[in-house]
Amino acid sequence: MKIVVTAGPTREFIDPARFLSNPSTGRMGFAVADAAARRGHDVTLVAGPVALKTPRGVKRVDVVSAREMNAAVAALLDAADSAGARVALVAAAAVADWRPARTSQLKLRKADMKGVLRLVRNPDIAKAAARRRPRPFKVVGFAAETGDALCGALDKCRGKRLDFVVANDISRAGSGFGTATDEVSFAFPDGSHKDFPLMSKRKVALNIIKEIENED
């Protein structure tokens, strides 16, 4: 099938010298794209600003902001729909939930910064994909939480109508942004879940692709 994967952070610029972002390195999303390509799927990776090489056999679209990522994903899903292809979206990117309402074209002075940062919501890429008609074959989300990651993932799965959500408690040792490993659970909309021990991101990625391939 065609698999679209988002990866990395987004950057939401305040002015030419400052932006809102997060610590995502993109390693999880790139591992998912690599695993999907190795299993013979047609993979396109929509990557935020990261310092990673494109996996072999994967097409890549580079973006910076959440709105750019949303537009790229929508275009890829539109193209898949037009071709009559079965398509899945793995929304692994750590997309900024908010962006500045206005971006200054000039660097703001420190004195100008006070009270100037008004935020507006960014588009929810996974939620929008799950509500498309025709709907993609599978839409997978991620929940990076501290504490009860599974509870947050179940809420996200149901609220956004996703097929499953990969829950990751980033406060655990060896799990989270920039690590080589993760300890995750897959949360499903019926309230069930699959728990996995601490393993490499490559193994987590392979389990994600196998779950997507599951026709049940």
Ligand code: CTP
Contents of the next structure:
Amino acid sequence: MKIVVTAGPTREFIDPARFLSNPSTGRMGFAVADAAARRGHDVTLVAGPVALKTPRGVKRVDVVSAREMNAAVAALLDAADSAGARVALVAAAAVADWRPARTSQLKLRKADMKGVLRLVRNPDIAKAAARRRPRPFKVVGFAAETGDALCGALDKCRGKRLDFVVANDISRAGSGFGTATDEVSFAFPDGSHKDFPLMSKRKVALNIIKEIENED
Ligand code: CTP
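Since we've got the form predicted on its own here, give me the form predicted together with the ligand too.
Time for the whole complex; same chain goes first.
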């Protein structure tokens, strides 16, 4: 199967010296790409700005903003459709939900910044992929939550019409941004879930790929 994986943060520039972003390191997405390649899939990572080595056997497209990430994913899904290939998208990137309405080409002076930052929504990459026709074989999302992770994950799963969402309570020890481990659940649109104990991101990634391979 062709597997496209988004990973890392996106950057939304305000001016040449400032951007909006988040603490994602890309580790989860890179682990998913690695696990998928080891299981023999044809894998492309679409990566935001991260400091990670490309896993062996994985193709990589580097992007900066959410709109660039969206365009890169759409191009890869178009190519898979043209080739008549079965394709899955794993949306592991922490995409910035908003971007400045305008990016200034000149550096803004701090005295001029008060009240000037108007935000507009970025495209939702996972949601757009799940609405494509033909629909990809599987579209998988992530939900990093503080509190009831399963509830937030189920909302995202249904709202974006995903096949399942990997729910992660980032307020729990050992789970979240930059950690080597995660304690996750898979939330399915029918309300069912699979709960896993704390394990390495590498093992979480392998479980995600096995779930994607599942035909039923
Ligand atoms: N996602 C995406 N494109 C976006 C935003 C999110 O593909 N523009 C994907 C992420 O890769 C992840 C999932 O959607 O798989 C996260 O959902 P999202 O609703 O963005 O999560 P939050 O920003 O945490 O949402 P909220 O603040 O509403 O809880």
